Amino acid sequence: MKIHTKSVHAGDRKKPPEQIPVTTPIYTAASYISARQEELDRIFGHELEGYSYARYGTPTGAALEELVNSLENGHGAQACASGMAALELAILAALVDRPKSILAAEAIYGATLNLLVRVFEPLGAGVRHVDIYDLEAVERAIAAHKPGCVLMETISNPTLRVGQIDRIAAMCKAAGAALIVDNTFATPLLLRPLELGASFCVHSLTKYLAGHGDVLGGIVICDEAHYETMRTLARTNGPALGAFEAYLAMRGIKTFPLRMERQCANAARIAAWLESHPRIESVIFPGQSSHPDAAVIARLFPPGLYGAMVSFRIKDAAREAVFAFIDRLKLVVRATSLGDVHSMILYPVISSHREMSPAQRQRLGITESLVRLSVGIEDADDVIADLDQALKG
C-alpha cells in the first residue's frame, strides 16, 4: 500500500475493543460504514438501529439523548445545536398534523417571541398570546382559537411565574392541541413536564444541564405520539448537535443534580437577603410565600427546591443607575446567559427582552429597574458581599 493511501486509511475503522470506555467517546465522523449493504439498507429504513450519516444521528449524540430523556421520563429526544433550534423543532413537530395556530404565554423569553413573530407568523401560522397563569383565560383562548399547540415556560423568564402545567395539559388534550413546555429554568430536578401531560419538553443545554458555560446546545424530549415526526423533521432540517458539544453536555450533566441543589439553596438565601436591603424595591423568587403562584409551586415543586433564578428591582433606578450597579460587580459575571456554576447577572431591558416594546415590557413587569440574577455554586456569602458593595456604590 502506497503512502498516499496509507495516509488516508491507516488506523481508522477498527473493530471496537473488548474493553468498554467509562465515558462515551467523541465520535466526530460525518458518515459510517456498514459491513453489508443489506445492513445499511435496514438502517436507512429504520428497521435496525445504527448510524449512516451524522445529520441523522451519532453515537455521542444518541448517548446524550438517552441521558436527558431518562431525566425527563420521556419517550425519546433529539439534541440540537441550540435551545432555539430545539424549540423550533418542537413547534414544527407539534403543528405537522394540526391547525397552524400557536397559543403562547405572554410572559415568555424574548428570543422565543421573536421566533414566533419573525419565523412562524410569516410562514402563515397564527400566533396569539394569553395570560397563561389565568386558567379561565387559557380555557377561553383554546376554545376560541383552537390552537395546534400551546407554548409556555415552567418558570417564566425573567418574571419567574409558574403555571399549572398539569391542568393546562389536560385542556390541551381535550382540544387536540400539543403542549410545549420550556423547562430550562426548572430543570428535571424540580419538575418534569411530560409526567404532567405535556407533549414536548425543551431545554437549552447551555444552561443548567451542561452548566459550565462551554456548550451551546438544546434538546427536545417528547412523548411517543410525536417521536417519529420529530425525528423525521430533524433528519431533514439537520439541527443536530455536534459530537464535541454532546460530549461536554454529557460530562456536565453528571454533576447537574448536585449543582442544582446547591444553586437552589444559594438562591433562596440571596433572595431573602435582597428582600431586607434598603436599596431593593422588590424581589421575585419562587420560594417566597408572597409569590403570586405560591400555591402552584407548593403543589408541583419538591419542598425546598425553587430554582436558582432571582429577579429584583433596584429602588428608584433608571437605566443609567442599573448600568452603574452592574458595572461595579466584581464577582458576579456580567454576561448574557444563566445556569452556569458561576453567578451571572443580566439586564433584560437591553438583552433578553430588548425586542419587546416598552409597553409590552411594562405590562409584563419587565421594568427599567429590573435585573435578573442567575445564582451559581459559590459561597453565598461572597455573592452577597459583591451585591452589597455594588448596591452601595
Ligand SMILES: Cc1ncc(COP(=O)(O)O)c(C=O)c1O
Second form
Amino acid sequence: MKIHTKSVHAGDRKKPPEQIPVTTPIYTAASYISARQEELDRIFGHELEGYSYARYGTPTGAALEELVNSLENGHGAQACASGMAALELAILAALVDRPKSILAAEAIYGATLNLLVRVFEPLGAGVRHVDIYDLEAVERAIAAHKPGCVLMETISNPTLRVGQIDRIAAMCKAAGAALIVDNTFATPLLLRPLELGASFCVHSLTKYLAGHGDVLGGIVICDEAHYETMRTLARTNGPALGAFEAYLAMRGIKTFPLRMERQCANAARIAAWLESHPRIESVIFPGQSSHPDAAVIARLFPPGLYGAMVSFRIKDAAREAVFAFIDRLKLVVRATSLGDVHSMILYPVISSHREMSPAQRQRLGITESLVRLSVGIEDADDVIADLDQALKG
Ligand SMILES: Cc1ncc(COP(=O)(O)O)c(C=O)c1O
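Okay, that is the form predicted on its own; can I get the form predicted together with the named molecule now?
So here's everything in the complex, that chain up top.
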C-alpha cells in the first residue's frame, strides 16, 4: 500500500482487546462497519441492536443514557446537546399524537419560556400559562384548554417553588395529556418525576449531574409509552450529544450523589446564616418551615435534602447596589449556570429572566433586589465569609 492509503487505514478499526476497559471509552466514530450488509439492514430496521451512525446512537451516549435512566427509574433516555434541546425533544414527543397545545407553569426558566414563545407558538401550538402551585387553577386550565402536555419544573427557577407533581400527573393522565417535568434543580437524589406519574423527565446535564462546569448537555428520560416516539424523533431531529460530552457527563455523575448531599447541607447552612443577616430582606430556600410549599416539600423530598439553590433579596437594593454586591464577591463565581462544584451567583433580572416583562417578573417575585445563589461543595464557612464581606461593602 502507498503512503496516502496507509495514512488513512493503517492501525485503525482494530478489534478491541478481550479485556474490558474499566470506564466507557469515548467513541467518536460517525459511522460503524457491519460484518455483512444483512446485519446493517437489520440494525437500520431495528430488528437487531447495534450501531450504524452516530446521530442514531453511540456506545458512549448509550452508556450515559443507561446511567441517567437508571437514576430516574425511567424506561429509556435520549442524551441531547443541551438542556434546551432536551426540552424541545420532550415537548415534540409529547405532542406528536396529541392536541398541539401546551399548558406551562408561569414560574419557569426564561429560555424555556422563549422556547414556547419563539418556537412552538409560531409553529401553531397554543401556549397557556398557569399558576402550577394552585391545583384548582391547574384543573380548570386543563379542562378549559385541553393541553397535549403540561410543562413544569420540580423546583422553579429562581423563586424555588415546589409543585405537586403526583397530583398534577394524575390530572394529566385523566385528561390524556403528557406531563413533562424539568428536574434539573431537584435532581434524582431529591425526587424522580416518572415515579410520580410524569411521562417525561428532562435535565440540563450541564448542571448538577455533570457538575463541574465543563460540559453542555441535556437528557430526556421517559416512560415506555413515549420511548419509541422519542427515539424516532431524535434520530430525525438530530439533537444527539457528542461522545466527548457524553463521557464528561458520565464521569461527573459518578460523584453526583456525594456532591449533591454536600451541596444541600451547605445550602441549608448558608440560607440560615442569610436569614439572620441585617442586610437581607428575605431568603427563599425549600428547607424553610415558612416556605409556601413546605407541606409539599415534606411529602415529596427526603428529609434534610432540599436542593442547593438559595435565592435572597437584599434590603433596599436596586440594580446598582446588587451589581456592587456581586462585583465585590471574591470566591463565589459571578457567572451564569448552576449546580457546579463551585458556588455561583446570578442576577435573574439581567440574565435568566431578562426577556420577561417587568410586570410578569414582579408577579412572580423576581424583583430587582433578588439574587440566586447556587451553592457548591466548598467549606460553607468560606462561602459565608465571602458573602459577608460583599454585603458589608
Ligand atoms: C431549569 C433549567 N432547565 C433547562 C436549562 C437549559 O439547559 P442548557 O443550558 O443545558 O441548555 C437550564 C439552564 O440554565 C435550567 O436552569
